[in-house]
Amino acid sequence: MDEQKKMPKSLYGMKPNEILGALGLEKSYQAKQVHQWLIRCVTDFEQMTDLPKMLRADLDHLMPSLTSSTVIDSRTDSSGATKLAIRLHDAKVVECVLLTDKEERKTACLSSQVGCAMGCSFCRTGTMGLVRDLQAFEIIEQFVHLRRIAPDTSHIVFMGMGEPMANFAEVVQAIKYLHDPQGFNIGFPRITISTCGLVPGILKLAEINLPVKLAVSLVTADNGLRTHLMPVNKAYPLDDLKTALLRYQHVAGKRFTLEYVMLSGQNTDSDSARRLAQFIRGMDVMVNLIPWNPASELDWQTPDAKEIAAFTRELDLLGVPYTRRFSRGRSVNGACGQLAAANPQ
């Protein structure tokens, strides 16, 4: 039992040489074998059949579980979206989602925090407040749990619970591990970080020049309304956000996405369209229009087809480039803005 207490909470996030030391292995190639089995998302040492049987038994005694977290609930809707509730090593609960698009491409939507401190008024996660940051291995393990369901999961978005830029170091560490060609080999262009607009994080991303995709939750280009909807705008108003985005684009040299959650009667009129067109001037962006996904705790309305059509006509006239997102996972509360979990105090 004392030996078990010395074990790390998880082997995920470790390089082979770190696994070698953590498990007390005598041969470096055995650590590489363990690492490769972890990438295959096996559930225990017994499945690592190229390791000696006695060693497998010893390792299983030392570390009965290869992950620090456990799936406690799984729900799938008609779109093929699957939401997992995952209990962490300290009994806190986080959610992640597997999304399947029309081309059958599978994307892991990962959380970076338990809860969220940003308090966006249209987001269910914001009602939780911030419980704590996730460590890199806890982020990686979400991907592992989803990969066990769908081994062909090829894309990652940090659009789950929490603000990735508020947990920058752990998120970047997880991304580098998931990208490693000797590991999961998820290409940087297949990874997206989404932020509500934390300017220091955007500038830091530009500074390290990590070639992932960037998505920014804009919601409105009206400073007053954005402050009402998104408290982050008090600290980083639209002018500061645009300056940071221009800096990021100068360094990254590529298009980014502005997420625009459409709230009925709030940000879908002609004035909102004109403000949006003015905000994106001088930037290479794509606006992602997202009809608000209902949450029982929140008193907003999803715009109907007529309201959305009128708004998109205005955007067309103004030359605003946009796409329409068709929500997946809504019926299991797994769509954008719907993630939340009850956590012990």
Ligand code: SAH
Second form
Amino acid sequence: MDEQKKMPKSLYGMKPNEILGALGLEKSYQAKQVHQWLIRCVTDFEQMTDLPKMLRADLDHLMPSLTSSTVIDSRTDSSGATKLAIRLHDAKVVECVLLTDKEERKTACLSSQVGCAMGCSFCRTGTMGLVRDLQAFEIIEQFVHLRRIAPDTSHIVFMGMGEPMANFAEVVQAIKYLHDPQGFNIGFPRITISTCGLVPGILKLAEINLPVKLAVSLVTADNGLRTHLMPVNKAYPLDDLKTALLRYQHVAGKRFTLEYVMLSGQNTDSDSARRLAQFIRGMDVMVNLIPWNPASELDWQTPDAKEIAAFTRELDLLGVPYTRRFSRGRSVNGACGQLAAANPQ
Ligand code: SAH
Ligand code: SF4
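With the form predicted on its own done, generate the form predicted in complex with the ligand in the same format.
Once more the chain from above appears, this time first in line as the rest of the complex follows.
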């Protein structure tokens, strides 16, 4: 059997034949057994009861933990949202959240990066800057940690820390593994990638024909204001974004979501509604209204019920289709845009 120094950081992301090689197993059916136990999210080889006892002990000695990452903190709020802080192999910390909706459907909100380079001024993660990209196995392991808490977690959204399109290859690799019918078997339509509008990523997603759902953080359809709020708009202004989205829709043939973070006094007046109506013309979209989740270090305001109602009335008049997202997880800083783990330098 291999020496400890040759062991991989994680077995997640590997197919049975890769596990066979990585662990130096003699029988291919044993690699399949290990793979199945990984999908069941056991924590160590000792629990893999259909492997010979001696083998389990050997493997356990070589690899005491099946994940490269460890949960160091877990907080649950009154809405049932649970936020995990996860320490990675290099001591960096990433966060992910388990959300439960009215229908008891459980969604894993995963991070694609530690921090984020995009610098959106309303987002707590943006204040961290980019610490580093996550590898595919580190993305998968977030899901594993959440599944250990809630084995019936059925949906995935990339709305945690980071910009998934800026770490495209690893995110796609993780998605393919999480989708694998021999593995976690999460259907592509149950997986959503959310992007701040990185045009090359949107086009690449259309090209590779990965039938996941797409969400785009629009926030405002006013080009000047968008550049002010989201530096990405300098590189990819609204016209370019719309061209890319039209192309995506043409190829993918699917409705997508526009995330609209409502900032009091900024993007909720009738002019904003009109611009939004104009932006979506010719596209099949659902606008997801998200009242801004407060972050103490940021100076925006959450619109009150009256301001939100006035805005939605405008949208009704203009025939803009929208839903309102209930901000679960707020009190544990686990709602959208509130993830910002303290990280060692
Ligand atoms: N980087 C990707 C995905 C992570 S952000 C993106 O920007 O889409 C996930 C979602 O949280 C996005 O829709 C973003 O617009 C939203 N968001 C960020 N900060 C927020 C805040 N403080 N309140 C509410 N939503 C926020
Ligand atoms: Fe990054 Fe998304 Fe936050 Fe912008 S909203 S800083 S892209 S995580």
